[in-house]
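First comes one chain, alone, set out as structure tokens in the form predicted on its own.
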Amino acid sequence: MTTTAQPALFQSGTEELISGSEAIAIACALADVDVITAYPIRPYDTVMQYVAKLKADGAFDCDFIVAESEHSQFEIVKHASAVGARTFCGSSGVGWFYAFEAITVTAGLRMPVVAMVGNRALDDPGAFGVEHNDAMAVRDLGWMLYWVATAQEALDAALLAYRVAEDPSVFLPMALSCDGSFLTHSQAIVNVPAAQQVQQYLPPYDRGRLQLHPDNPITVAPQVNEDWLMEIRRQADEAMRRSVGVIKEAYAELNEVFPSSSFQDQPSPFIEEYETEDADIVIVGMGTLALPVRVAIRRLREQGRKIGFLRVKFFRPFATEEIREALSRCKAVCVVDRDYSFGSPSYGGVLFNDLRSALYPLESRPHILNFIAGLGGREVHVNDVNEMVDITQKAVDTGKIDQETTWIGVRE
């Protein structure tokens, strides 16, 4: 879909005081998304509210469909993507799970839907605050997963998502994970690029011979049984592998086109490093955890302690080689999970187990400790970070890990 005239808001670059959710809504307008579906659930619903405002103000021309459930909204964008429409939708917590059948099929059918997950605790009991288990539920299904740290990054990552997902060599959906409340509702100054810049960066969505159309009668969602299922799964695996190169190329070009991108000082699209070069202990985490951790690290550095931080941006595809390179220099790794994986090895979190698996082939591995923190939107304070570092330092000093997984800030 091509609009006849760009609204004044997007004629030139501007600075806007907006939340992470509003930044993604603006990115949808800049990307000229054709079909957006919505069903309200906090904290994701702020996206659909701002999309509705942009549409009502005449700043965004799209088919905006309020569905009767999360399942329906994901079904709608899946089918719209099949016929060549650029799409967006999202959800949070159990809403994301209610749509799970459609979400699973979206990846299986290689539909490049871009979605936002406003990370929140799963019910019951529930909370509106951040946990990462909702988005992580699709980590093995073919969805690319990106964890956002700031409102500026929310906008930039959304544009990157369309460029990567819609690449014909990929054609996989991507979910942008945004920590509930901390990112979805908190406002910050965001540099909004001009629509012309986005058009330069983002080509039209073209499914080619895979587009469902009366003039191109093809089969979508066949039942193949044992005859072809493994081959189809292998094709999806190859697409995820190819996405790594596509991400690198799209990321580099984004930084060329958008000088105000949040990625300008981050060489890698997959990870962000902070004070890791000489660090004895590296803290690893995702999302808005970056803010309190950086504050704690600056204070620890003032005390002469060599602590660094590695933020995982893309959880899928997982940057195994880059993470190995970054963490092979340190003595110990402190993995902070805003999630849980009950009954998993060491009763650890999801990120911890993936990261430990990635580091296993190293001949000389650092100590790896896991900390479950900040569930349900609970704040992770500087003192919590200090406690995690002290526990990890003990493992460095003694050469022994007393307890692999520790829950931080939990009342006895």
Second form
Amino acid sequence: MTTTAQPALFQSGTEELISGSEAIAIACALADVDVITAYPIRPYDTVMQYVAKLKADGAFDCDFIVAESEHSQFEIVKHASAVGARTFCGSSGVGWFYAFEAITVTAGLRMPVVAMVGNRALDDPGAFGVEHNDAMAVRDLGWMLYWVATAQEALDAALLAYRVAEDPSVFLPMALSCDGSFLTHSQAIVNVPAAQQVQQYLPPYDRGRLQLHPDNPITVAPQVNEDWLMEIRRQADEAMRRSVGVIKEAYAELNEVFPSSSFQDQPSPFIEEYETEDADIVIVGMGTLALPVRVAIRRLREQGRKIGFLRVKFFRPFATEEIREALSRCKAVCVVDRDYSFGSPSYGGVLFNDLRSALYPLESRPHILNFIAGLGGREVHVNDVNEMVDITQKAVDTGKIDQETTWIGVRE
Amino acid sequence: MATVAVEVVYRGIFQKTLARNIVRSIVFAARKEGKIGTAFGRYGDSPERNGIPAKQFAIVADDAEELEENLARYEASEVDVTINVDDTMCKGIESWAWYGLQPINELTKPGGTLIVTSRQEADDLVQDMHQKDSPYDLSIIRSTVSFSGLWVYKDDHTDVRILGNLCRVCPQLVSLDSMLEAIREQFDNETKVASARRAYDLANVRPVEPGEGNPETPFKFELPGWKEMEEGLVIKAIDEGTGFRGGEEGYQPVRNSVFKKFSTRSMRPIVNFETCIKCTLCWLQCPDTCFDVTPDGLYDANMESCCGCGVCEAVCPVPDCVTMINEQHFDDNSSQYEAWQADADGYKQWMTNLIDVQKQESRTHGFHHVGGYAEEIAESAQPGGDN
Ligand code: SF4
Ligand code: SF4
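Compare with the form predicted on its own: the form predicted together with the partner chain:
Complete assembly follows, chain above in first position.
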């Protein structure tokens, strides 16, 4: 795959008023992505629109293919990735599900595709608002999963994603989950690094001996059965384990190269802690939920309540040790899921059940309560956060949990 | 400074770029003063439908923490300034997202300002707007509806005229100098800068007192709880037989209360029942199934469903049988057929009169007479409002 000239538009760093989606499109231009495929579905479509605009403006030279469906969209990047092209695509809600066969294969074949999931409720009804179930569906398949909270972070995380996914010791795809509306359709001030800085950070994608090329005759994906498959799975498992170290290194270097990255005040690539140091109750959540939660915590702290927030950034790989460490100090954990898992343990959400299982081996475990909130894009307000904190506080005070999972903000 | 919020209410797609220019310029201007801001569209309006009311917001704050109080929302909880770029929406706005009818001034803070681009007089606009129990100011910018939209961008300076006016009525937002600087940077056009400055100089306001305006309670949808809601995403149809009074009385227009949709339109059709040849085309082609079949086989457009698309006017083969009329001339959604039945002569006079007025007006379809453009330019250069 030929590498194209660096886009002229981003020769020097700039400040832009852009949405999270537009920030990812710009990250693609900065990363000089070779092949981008698209198929419109809200809210992901805001990325493809901006990629198309950058290309039309002459700011970005890539192969931009609008496929006839999501399935083809993901098939194309999978194949492009096999021949050594840096690729990007994405989708939302049921569109992401329509591509699912290709999505599972992408991880199975260890293709470092980077995708954006504009989080959207699954149909029916055809609601556009955010729920995390769409992206969550790949959590077991070998996709790394990152949840973004701000437009700046969307850009930073996209650059991090290429660096990690394309590391030969990883070669796994990565999805960037962006809450529909609050990230995809809200414009914020974003610092865009210079293309040169990005070049310095991001080496070219080199698939090495796995590259499908006439000069390197190989067969990719032969039919195999039970005598081969388990080893293949174990390899993917090991790659996911290796990704942890790669992420740490790539994250540290990103902070060195980009002084304006949103990660500067966050020591860990996997989680962000806010006022957790002395907290009795720690709220745990992902994505833009962070915004109302932080506001609520500031107000609660003014009243002397010791509340903190832990934002899970990487859901896969799940930072088991770090999360254990961070939550071992508090009395209770209040997990907010913007997803559902009907019939799951305690009828709780996906984040809750993963987190509870991570904390199980702790000698002294905090109380863990689950709240299902903000489904279908319903706003989570400061008073919703207060309600969750109060219910959790009651468990702390009485020493017992009345109800493990509570739906917040639902009309009874 | 506390946080300052501004909303732009506009016709989806047709005025999208106009709204976007306004909210982005506000954030850019605030940036010049070291403040931080965000610009966003109301997600429920998206994907925008042609002509259906939509909103965009600009929120400006001193620092990131202050701004955070207003993020991850669909709408600001209240705004310092509401900007309405199509005066027919003074009657209230209805997103296609089933939010019900929102008064145009619903989010306007006590003491805030509502800026409207209009050729109507302030008193007429106030009559259309729902009552509030707190005072606010109305500031009119003399202008026809500007269609600076997604497909066709008509650069008539409405964006910068609004921005200039805004700096005058909301001085706590940004200074005129910062705004002019932001305009210069974005558009690289000194004439646009001059337009903004001129609008700043011409700006004036008409105070609106508590209780002034339309006393009606705006239409809302019932939002049932999960225990009462029908399972399986099912909405019951209206009962069989509803819509007919039975026997001689026959016809009665009615619509399912959860599917009402009417304030989205800027124009509505009126029907000449005497020249109608009952060809059924309007009934077939209306995208919202508005036409009720009357007992005598005529077609009555139900104004509880009409989005004002104009398809019926376009398909009707009889001249002047279906005519689209500016929505500002109507006060209710009553049945035209029933009015015609009750008083055929009176109806005819009313209809003919409206068609005459429409021919003099220059709403959406451009200028209706030679010289209309020059007249409007002259008018635009005048201060808005009554005082
Ligand atoms: S304008 Fe005519 S065709 Fe369009 S919705 Fe109204 S009645 Fe139907
Ligand atoms: S299209 Fe015109 S003539 Fe035909 S039924 Fe409708 S109103 Fe009558």
